[in-house]
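Given next, in structure tokens, is a single chain: the form predicted alone.
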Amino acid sequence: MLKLYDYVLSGSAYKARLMMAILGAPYEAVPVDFYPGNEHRQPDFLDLNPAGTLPVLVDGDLVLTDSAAILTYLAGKHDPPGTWLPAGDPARLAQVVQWLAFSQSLTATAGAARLHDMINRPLDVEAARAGAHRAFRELERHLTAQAFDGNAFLVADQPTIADIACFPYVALSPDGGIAHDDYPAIRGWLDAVKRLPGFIEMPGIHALHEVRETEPGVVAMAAEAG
């Protein structure tokens, strides 16, 4: 089976974690106390993962550290039609590539305001923030693009682990003082996300709620069940 160490509150480990919802990928938690515990720079996580980072992934004698590379082999191994990973269509595959390089960029700006808001990492918080708004506003640029040509994912009309990749740390950017008022696009593709068949939760990421009329110019929000 395989094992994920996880912690909770990362973005990177939930993108694993939901990417195995989504597929229906049994799997073995271990949790990992990132902080305050810094159980990460430990002697035994270390020697699993010279680098410290999370999550990790083991499957038998594999060992995933990046994240990409992790949803590139959850897809490849428990997507056999190539929905998630459109390794028979050479264009889609290099456009998902381009956004999981992308990704890294949200992490390395908008994650990285989250961390100094939450943990106080230590961090030009302005420069941070300054980064995501720039990827946000190229991310809402295409967005946009798509949903005129009526998609509502990153490639083409379906998802893919592109859009696993790149969902994180887009939702949880409120936490390090990153808002979504000013990219309408963007906020709808979250609501996409989130309309996907086994999408999960994780604190600071919630279920979409359900719009219920219920008198004429009344409209009330109940959460969704489930």
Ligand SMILES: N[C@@H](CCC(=O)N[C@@H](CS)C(=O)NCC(=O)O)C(=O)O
Given for the second form:
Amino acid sequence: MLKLYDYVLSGSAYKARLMMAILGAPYEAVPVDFYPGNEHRQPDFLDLNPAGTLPVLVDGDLVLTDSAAILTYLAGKHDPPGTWLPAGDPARLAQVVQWLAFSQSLTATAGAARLHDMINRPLDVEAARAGAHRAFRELERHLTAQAFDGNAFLVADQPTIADIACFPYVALSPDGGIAHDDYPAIRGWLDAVKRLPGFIEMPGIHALHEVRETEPGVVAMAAEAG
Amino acid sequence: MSKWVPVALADGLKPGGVMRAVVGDQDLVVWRTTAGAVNAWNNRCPHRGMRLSFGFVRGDRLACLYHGWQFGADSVCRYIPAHPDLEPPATITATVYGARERGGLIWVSLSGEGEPDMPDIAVHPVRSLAVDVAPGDLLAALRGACFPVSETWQAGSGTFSHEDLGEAVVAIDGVDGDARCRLVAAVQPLPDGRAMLHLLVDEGPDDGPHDGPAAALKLRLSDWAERLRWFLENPQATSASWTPVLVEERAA
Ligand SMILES: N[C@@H](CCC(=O)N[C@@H](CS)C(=O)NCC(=O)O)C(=O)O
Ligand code: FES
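Follow the form predicted alone with the form predicted in complex with the ligand, if you could.
Next comes the full complex, this chain leading.
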């Protein structure tokens, strides 16, 4: 059984939860008291992940401590058609890896601004926001070109782990003072991800109402979240 | 503020779509009924002030995300989920502003008086992008802009003429050999002193019904808009194979 060291407000841990929900992979969640407990920086957790970050996925002897690695593993193992991680197509695979790398710049900018605003993490929030807007412009330009070709997602004509990796910190950015108003193509892409079968919510990321009404699972999640 | 302001490409707000816009210092929800009619209201729910732009459309009603109050296109509250049998008092209304669709754009006016300052021409949407310069500077650049008229266009070739279609709308006609292309650019002032460029294209003389411009044309114009933004935001910059603004105009 997959085991996910998880924190409900973590956008990075949500990447793993969202991917497992979409792929229908069962897992056991181990909640980590990130805030205010700082449990991820205590010795017991550091034995598991010396980097002191969430999420961590454990499958038997395998321990993965990076969300991009976790998505790669989940898609490789739980998506028999292989569309979420197009391993057989070098060009597509390379583009997926490129956007996985880009997702780290979202964590470092939009994600950091959110930590600042939500838990007073000391950092230069103006620099983080400026960096997020630079990254959003890059994403907006790419998604605009994709839309001209009739494509709703980041790579070619299908959703991939790249979309899952980039989605959370873009969707959550208003919590860090970064509005989506300037970015119409990004808004369309966020909605496209929310329409994926199996999509789940997290605090700060809401399902589309049209989806809520047709997917009983999402309604249940929303009810639990209160 | 009696003026009509372009806030989006008409194509960018689908039937049943909801978006936020700010005009002057007024926060607005702009939404389309599933039948296609456009509305612009104060972005505050009359119940507890939730932003209505987080809401969702049901037919010809906008529902607030918070407690689900539903408002008809006439802005009157029609349904309160907590009291399903109650007919809500007609005094519960959202605040309505002027909204129109014209020339491929959605226009909003706080006074609702008059009509948008643009002819209702048929054009195709390209994209909208925010530019970190004042609206007047963006308009001035558009009035002297050149762009790749065709796939084979070379910097410095072709002739360009510029026409104001309205106070905030510039048409740029480019002719290069047999190729011709008409860009239509509308400028929206953003609340923080910046500007939004809404870009549309008319492919030239009407050659009968078609599906709109090819992806390659849209991409070329989108890249042009990125380049124009770069030049406006980096006025000292020197190194580029071509500039999207005619040199004479730039010097003048
Ligand atoms: N490389 C990691 C980084 C994820 C990350 O930054 N996670 C945050 C939580 S959302 C974290 O654990 N930060 C440690 C801290 O801020 O103390 C990944 O993407 O998996
Ligand atoms: S705040 Fe809108 S329904 Fe309550």
